[in-house]
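There is one chain below, alone, in structure tokens, taken in the form predicted alone.
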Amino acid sequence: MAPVRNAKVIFNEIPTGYPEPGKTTVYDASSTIDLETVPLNGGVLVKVLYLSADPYMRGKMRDASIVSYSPAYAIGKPVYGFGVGKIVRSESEQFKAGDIVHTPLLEYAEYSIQTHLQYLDKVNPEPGLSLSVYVGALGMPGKTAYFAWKEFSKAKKGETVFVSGAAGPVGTFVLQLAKSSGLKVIGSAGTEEKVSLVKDLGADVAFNYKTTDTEEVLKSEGPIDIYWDNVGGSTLDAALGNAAFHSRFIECGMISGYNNKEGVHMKNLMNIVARRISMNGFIQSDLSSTWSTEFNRLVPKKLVSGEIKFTEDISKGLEKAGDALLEVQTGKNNGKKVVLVAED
């Protein structure tokens, strides 16, 4: 077979704020792949059919000296994230040819090949649902909203918790585990289409962050038991300065300061000690051997029945990547952001 086009989006340079699509991140249609003839090492050889475009891939847009939890990516080498594809060719006797496959190492690309086999599952595809979900609310977004508010919210009926970036992937989700838990809930979100979104999931209390004011709305609806910050910064400190006794602040991510640097000056800390709050952070594969199985039977039925809603802002075409990273950091996406590469 001749070599077939494999367009990658390669990392070009670190950026200093946002991630500017042509500059940090460059489409390149360029290469080609032999699929019958490249080594595989091993491995396996994948058609990457969709990709998760995620907040946390900011983080590893940086100097490679930077010790973080997540490895740094390398300049002139594709970008790589959460993905699900289909495999093409298989040296490995767990895998074989027209298997589904998710990993959180899937290359920007048309095809990659994939070695480090331990971080690559089978898909089961869920009658009724597009393999798209499995990037999205049956993947890292859901499994985070799912794993943590089980570990760590101890959720009591009547107890009323904010949702700091509620209209996105996570926040949907934990907002309605909260419904559902029988809570009070008061979410933030950045425009009034997703204010909107935030009511239709059962907020009790929705608003728009950047024309309302956080700390006056805590202060009115709160105090609250239970915060999930998507956020950070400002909107983390009024949540301290407006938290319960014994409230619990669960730490997924701080989006706030991804593309800035300054900080903020935080007013409330000492109240963390005055008002006995625990506070976890978290990377959800530390917390999947204890939900995995129980998320794997619930939320597949949960998402086909429409017990529990979800959103996708689908871009179409590996082209388009730059463009999608873009969206998520600066908020413009509309519900899980996804790359679709190819349909089979």
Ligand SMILES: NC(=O)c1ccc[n+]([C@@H]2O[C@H](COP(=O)([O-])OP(=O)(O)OC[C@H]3O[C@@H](n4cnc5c(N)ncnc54)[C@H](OP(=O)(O)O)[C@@H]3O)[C@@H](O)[C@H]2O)c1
Second form
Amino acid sequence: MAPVRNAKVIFNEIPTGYPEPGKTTVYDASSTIDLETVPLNGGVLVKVLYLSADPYMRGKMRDASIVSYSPAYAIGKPVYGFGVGKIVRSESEQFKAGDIVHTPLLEYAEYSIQTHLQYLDKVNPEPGLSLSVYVGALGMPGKTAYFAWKEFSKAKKGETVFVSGAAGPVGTFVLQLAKSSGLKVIGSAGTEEKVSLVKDLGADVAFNYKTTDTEEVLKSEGPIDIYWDNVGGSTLDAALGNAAFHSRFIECGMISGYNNKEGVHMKNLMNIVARRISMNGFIQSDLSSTWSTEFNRLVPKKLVSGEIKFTEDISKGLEKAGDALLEVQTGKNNGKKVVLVAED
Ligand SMILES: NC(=O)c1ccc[n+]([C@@H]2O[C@H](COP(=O)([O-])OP(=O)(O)OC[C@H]3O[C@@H](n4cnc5c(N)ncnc54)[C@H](OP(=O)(O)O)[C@@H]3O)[C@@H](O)[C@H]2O)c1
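Return the structure block for the form predicted in complex with this ligand; the form predicted alone was the one displayed.
Complete assembly follows, chain above in first position.
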């Protein structure tokens, strides 16, 4: 068989602010691959179907000398992240051609050779759900919400939770878990459309943090017993200022600081002491061994039945991937941002 195109999205330059498609990430359609003869070194050849565009990927676009929880991308090499693909050829007994697989290490490319087979999971597609859900509500963002809510919230009926970034895949999942536990839910998001979604999903109070003062909302609707933090910065400070005694802060992400190095002046840190606040930062994989069995047993059915709702925002074509990575940073995405590379 003649070689076929293997387009890729290359990490080209470290961004100083937001990632810039065409500059810091570059779509390159010049490579080819011979699907029958390319060496696999004991691994598998995967045809890429769906790629996840996630906020944390901005943190990997850094100087490799800066240590963080996830390795930096290498300049000149493809960006990679969570994704779903189909095995074309396998040199491993664990996998065969046609298997659908999921991995956190899928290259932003049309085809990817995977040799770290310990990270490759076989997917048994849940009838009634698209494969894209395995990078969203049934994938890393859904697990983030479920695992950390179960681990840290200590939620009690009648309590009040504030969820920032409430319209994204993590936030929407959290707010539904909170509602189903009988909590009053306050959710913030950055557009009117997102605010409507947050209301439709059951939030008691939903507001646009760009046009409404978070501090004022929390003052009138709080104090808050639980804060699910997706954004950090001044929103976190407002939550600290309106926290109940013995409240729990679940520190999931701080996207307000991902694209700038300016810190914010925090006025309410002393409340951590005075109000006996517990703060738990986490990375979802830390909690997998405790919660993934329960997640896999319960959540797929809840998604199929509609008991837990999710929204997706799909960009079609690998050439759109650079824009997709930018959109999750700027808030242009409406729902889980997924890049559809190939249908099958
Ligand atoms: N700890 C973990 O293991 C883990 C795992 C997954 C995700 N996370 C974190 O969870 C958070 C949500 O992830 P997601 O996948 O659900 O993302 P997402 O909602 O799909 O996308 C990120 C959203 O952040 C909002 N945003 C951007 N800049 C902001 C700013 N300056 N202030 C406030 N909001 C801002 C935007 O929505 P608006 O239009 O509403 O501004 C954007 O759509 C992120 O911080 C992510 O890093 C953590």
